[in-house]
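To begin, one chain is listed below as structure tokens, in the form predicted alone.
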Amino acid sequence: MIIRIDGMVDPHVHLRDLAWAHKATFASETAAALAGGYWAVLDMPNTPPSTVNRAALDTKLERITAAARCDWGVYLGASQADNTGEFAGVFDDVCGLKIFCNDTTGDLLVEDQCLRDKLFAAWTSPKPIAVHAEGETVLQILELVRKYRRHTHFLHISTAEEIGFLRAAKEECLPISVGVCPHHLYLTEDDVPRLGGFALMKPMLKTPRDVAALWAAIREGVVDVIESDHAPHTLDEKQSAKPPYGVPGLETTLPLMLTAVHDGRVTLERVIDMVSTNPRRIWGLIAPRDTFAVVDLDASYEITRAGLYSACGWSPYEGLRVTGRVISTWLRGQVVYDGEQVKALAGAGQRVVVQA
């Protein structure tokens, strides 16, 4: 069966470029997004130079405007050095604020709860605060949500415990949303010996019990968004003695979720909500007219390195058979991916429009 999915958005990607252009570029990774069926992606701030001030933001905006093939938005990053003085001057140019509350790639870790409180107080924009929060840190962030009532999106939730915290917060009607990544749904810590460095990401892979809890939360509607946390690194880096954290996912997220539909783990309606309807609602995004992905729900194939558009050229799901393929992606009435080739030129993407 052939279906159409309007305006898919991945609100959690690390496109690289800038000082990490050797890993990937805005042009290569937005091409991967189009091949994955996405209309737009929202880029995280921890690629150096970290997007924590007006100057760094302007550098990123100039580069991504010239290179992006799909539509895009960028986050401002919270800084350990307290960059709240930068907030008012960037509200119009970013899609939200990102706070790294637990250890991750880069130098933006904010562990001081007093500083987090100051960040929440200063973020007066209606655009979401996106947080990397794990374990008990989730409860610390929920204290700030309760205090300031800022909409907060909890990224890449990975454990049964965290789901329990957030389910209770939703029952309390706190203004939150929850994201989960495919690698925390399809892989567990048991896969680390097999995959080696290709299984390293933050948060780390968890237990089969945690995976089961995530799938249950998806079916119950506790999870709002499926996000890739697309984070490419080169093959040499991932095969080194100290591989960096992160895996690519823009081209495999939708096929993996459609495979779950085929296998009866989740409904098609829920998947469309999580990759399209909910991200646009949460971030207040308006998709252009005639912007959609066309998908063959019955196409079955094996994920291989061949044909991947991401510059890293590998996937942790190599060898996995999936059911569901993007056969074309349309942007503003034009075919930008025809099932085999990305047609969009560098610079064809535009900054996302946010509803007032």
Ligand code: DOR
Contents of the next structure:
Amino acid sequence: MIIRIDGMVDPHVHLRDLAWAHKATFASETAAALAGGYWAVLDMPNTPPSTVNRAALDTKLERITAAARCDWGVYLGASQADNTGEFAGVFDDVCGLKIFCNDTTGDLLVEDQCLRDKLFAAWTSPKPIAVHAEGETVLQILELVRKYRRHTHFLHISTAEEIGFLRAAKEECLPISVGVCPHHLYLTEDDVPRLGGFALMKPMLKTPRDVAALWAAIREGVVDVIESDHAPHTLDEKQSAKPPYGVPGLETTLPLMLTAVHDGRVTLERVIDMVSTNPRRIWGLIAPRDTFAVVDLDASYEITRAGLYSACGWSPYEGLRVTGRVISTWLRGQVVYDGEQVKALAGAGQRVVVQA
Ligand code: DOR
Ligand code: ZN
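Having seen the form predicted alone, could you now give me the structure of the form predicted in complex with the named molecule?
What follows is the whole complex; the chain from before opens it.
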């Protein structure tokens, strides 16, 4: 069966470019997004120079405007140095605030709960606060959500324990949403010996029990969003003695989720909610007319390096057979990916429109 999925959004990607253009660029990774069926991506702030002030934001806006092939938004990052003074001046130009509360790639770790409190107090925009919070840190952030009632999106949730905290928070009617990544659904810590550096990301891969809890939370509706956490690093970097954290995912997220539909693990309706309807609603995004992915639910293929657009040139799923293929992607009535080639020019992507 061939279906159409309207305006898919990945609200959690690290496109790189700027000082990390050797890893990937806005032009290369937005091509990967279109090949993955996406209309729009929301870019994280941890590529140097980190997006933590007006000047860094302007540099990023200028580059991404010129180079993006799909539509896009960018986050402001919270910095250790307390950048709350920047907030009011950037509300209109960003899609949300990102706070890194646990260790990962980049230099934006905010571990001090007093500073996190200050950040929540100062973020008076209705645009979401997206948090990297793992384990007990989820509870610390929930305290702030309870206090300030700002919409908070919990990124890349990966454990049964965290799901338990967030299910309870939803029962309490806190204004939160929950994101899960395909790698935490399709891989476990048992894959680390086989994949080496290619299996390293933050949050780390977890146990089969955690994976089962994530699938159950997806079926139950506790998970709102499937996000790739697309984080390209070069082959050399990933094969080095100290590989950086992160895996690409823009081109494999939808096929992997459609494979789960094919295997009867989740309904097609739930997948469409999590890759399109819910992220548009949570981030207040209006998709342009005639913007959709056309998908063949029965087409089966093997994930290979050669089939990928991301500049990093590898995937942790190489060799895996998936069922469900993007056969074209349309943006504003134009074919921007025809199943073989990305047609959109650099700069054709526009900044996402956010509902007032
Ligand atoms: O694995 C990860 N890589 N997790 C993150 O939170 C950041 C990302 C990156 O930028 O490489
Ligand atoms: Zn991330």
